[in-house]
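Let's start with one chain on its own, the form predicted alone, as structure tokens.
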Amino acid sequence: MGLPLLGQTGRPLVFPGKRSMLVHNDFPEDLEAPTESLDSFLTPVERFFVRQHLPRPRVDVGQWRLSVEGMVSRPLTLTLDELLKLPQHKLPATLECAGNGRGYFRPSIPGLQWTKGAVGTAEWGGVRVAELLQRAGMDGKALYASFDGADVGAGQTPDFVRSVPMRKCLDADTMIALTMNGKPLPEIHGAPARLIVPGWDGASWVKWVTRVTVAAEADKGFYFATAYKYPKLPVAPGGAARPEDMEVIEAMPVKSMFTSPGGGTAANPARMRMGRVPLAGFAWGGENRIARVEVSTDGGARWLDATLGKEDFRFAWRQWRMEWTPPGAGYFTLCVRATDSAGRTQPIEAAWNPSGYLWNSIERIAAVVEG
């Protein structure tokens, strides 16, 4: 039984297995987690964000098959039971929509106005893509594998197909996931099988996968050839980029956020009492580990290192904590920034781009301390 959620219209909505989410769309489902609910290293499924491009398909698991075809010498057609009998791999990895934070860009950009909650971390379990390609006898000249799911568009809406370069397909942590946090993958998250491309944007993580096509070139459909691209050269806010100056998004940038306090703007600041105030959140770096998180309680004049959580995985976010004793009552600007193992640090302001992707500005929280 689903629990009621509050939609933008104020009417109750029901999504099985979800609770207390922010609803951007109810069909297809686009659900965002309230930041303050992201308080554990592994995000519970009930709090995990959802991004659907096309209506969710109804998959009969008994009839479902995964095919591996194209530039292979031994094409495969596998049932779920057959996949489960293959060697299984587990990996904690953070999944983030490329548009997470779009609502913060100025000038504003059309599209889902995600704030901070289109991100989550789960332990994914399944079969390595490299294992499947090896079993299928992949041609060594293949440069891409394209992944198609059971979801289909209505009318003229194109099919959702994404291509992944072979160098990433052969990474030992790229997999076809069958489980999420130790349980069978939920339908809303792509059951019975979804692609996991750790460190890369969420659009690459194709759900309800039914076909893997090994090829010499990338798919030419809309969702790869046109969508989810980012300018190679900086674009002035409100400007445009030429199609030839766009490239496919792959690894995500370094980023951090507050989960406690969960939010606060100049118009509606977070409120707290005098005394010791716990500050906490997460930081992640795409394909890189998090090396450092710094917090400022005076608008960026001074920075102090936060304490990092014990969970330290290449593709998963890292929890950070700090205890702050305000010097007195009043208004404060709290900031957080992360640095990853490649030396990348968050910018003061994320680069504006026409699609509103990859927002990773240093986060600033307005807070009022009451005596």
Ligand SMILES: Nc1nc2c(c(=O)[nH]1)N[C@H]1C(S)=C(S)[C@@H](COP(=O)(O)O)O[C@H]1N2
Contents of the next structure:
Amino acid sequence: MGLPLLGQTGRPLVFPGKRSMLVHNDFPEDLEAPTESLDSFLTPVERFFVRQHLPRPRVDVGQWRLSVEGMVSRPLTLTLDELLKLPQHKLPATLECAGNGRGYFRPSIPGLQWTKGAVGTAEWGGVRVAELLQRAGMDGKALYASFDGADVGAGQTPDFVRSVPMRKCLDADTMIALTMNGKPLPEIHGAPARLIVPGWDGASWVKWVTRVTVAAEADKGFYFATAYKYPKLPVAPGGAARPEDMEVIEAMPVKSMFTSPGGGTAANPARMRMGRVPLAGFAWGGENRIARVEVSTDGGARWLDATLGKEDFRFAWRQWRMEWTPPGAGYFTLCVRATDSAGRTQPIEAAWNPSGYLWNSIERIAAVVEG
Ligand SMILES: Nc1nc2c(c(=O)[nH]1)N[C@H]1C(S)=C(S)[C@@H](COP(=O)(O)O)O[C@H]1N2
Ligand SMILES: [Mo]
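Show the other one: the form predicted in complex with the ligand, since we just had the form predicted alone.
Zooming out: every chain and molecule, the one shown earlier first.
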């Protein structure tokens, strides 16, 4: 989509630890991974997308504290060292922005024009939220925990606070992560601590967390009460939905992508030589495992099962592969679609919605085989 690559915008761009990302915004940083760089089960930090609404806060880890307050009998204030001494949990999980793919909706929708790379998978390590709530003596009548990060509202942009319903907070895989791919969480991904809400929209994964507030109600601020909502009834493309018909996005839908070949639009098809062509990519299904991935090399007329990768975790994407020998030179439309363990599969065309969330159309890319 003609975005500048890191370092190609004519001025020095310094994004700590990042390499060759598509730059949607440089301040605050919104960076997307080129699809062909997402070729490993765990996404290296240097290729992991970045999304933030507000300028990245400066966090002094010595001064930083995590408080657990609200409907609790023993409010907690923990240092990073204290958190590191609590039982640690580890989990590979896929993180995707609800707006990933917004750039493909027609009519187009204002907001970041993400293509396919606002997604990645890391191994997250840290302390279970349930462990913290239990230590704090949570009131059994609480229905939500709200998570606030060290970033603060700026200008017209309000503070970023997100609530998570108690049933998901108490899930053994919901955690405050202190590590990403085995190393301390990088600053740009929320150091020293961020929330991991496996299978759910990235907006819930609050970075630079400083405060957990246990409550009977959800937060009433913009980022929970208004943003990141999806219409419960279908909306005609370009239409509107009544606010009372909007629901908070929780678990993500089923989706798949190609990482090999990368790119591949009709105007700029992926190019390859005759012979054996490795096709590969990922499929993921929110809170569900991937049951099946099918690939078509003729625009969807005939589908064949892809081979699924050995890494099979409930909340992480599943790699798929297929070797293709093109029947001859020419132009091909390559497609991939996934089905998850709940039997959900991808639509031909993702439902248009006013904020452009949850784009998960059957993936279609263009390839030219040279004779
Ligand atoms: N404190 C804070 N946390 C945040 C955000 C933010 O703006 N502020 N953005 C959220 C959104 S919308 C997404 S998609 C993920 C992106 O996480 P990443 O930058 O580590 O990839 O962070 C989430 N956590
Ligand atoms: Mo997001």
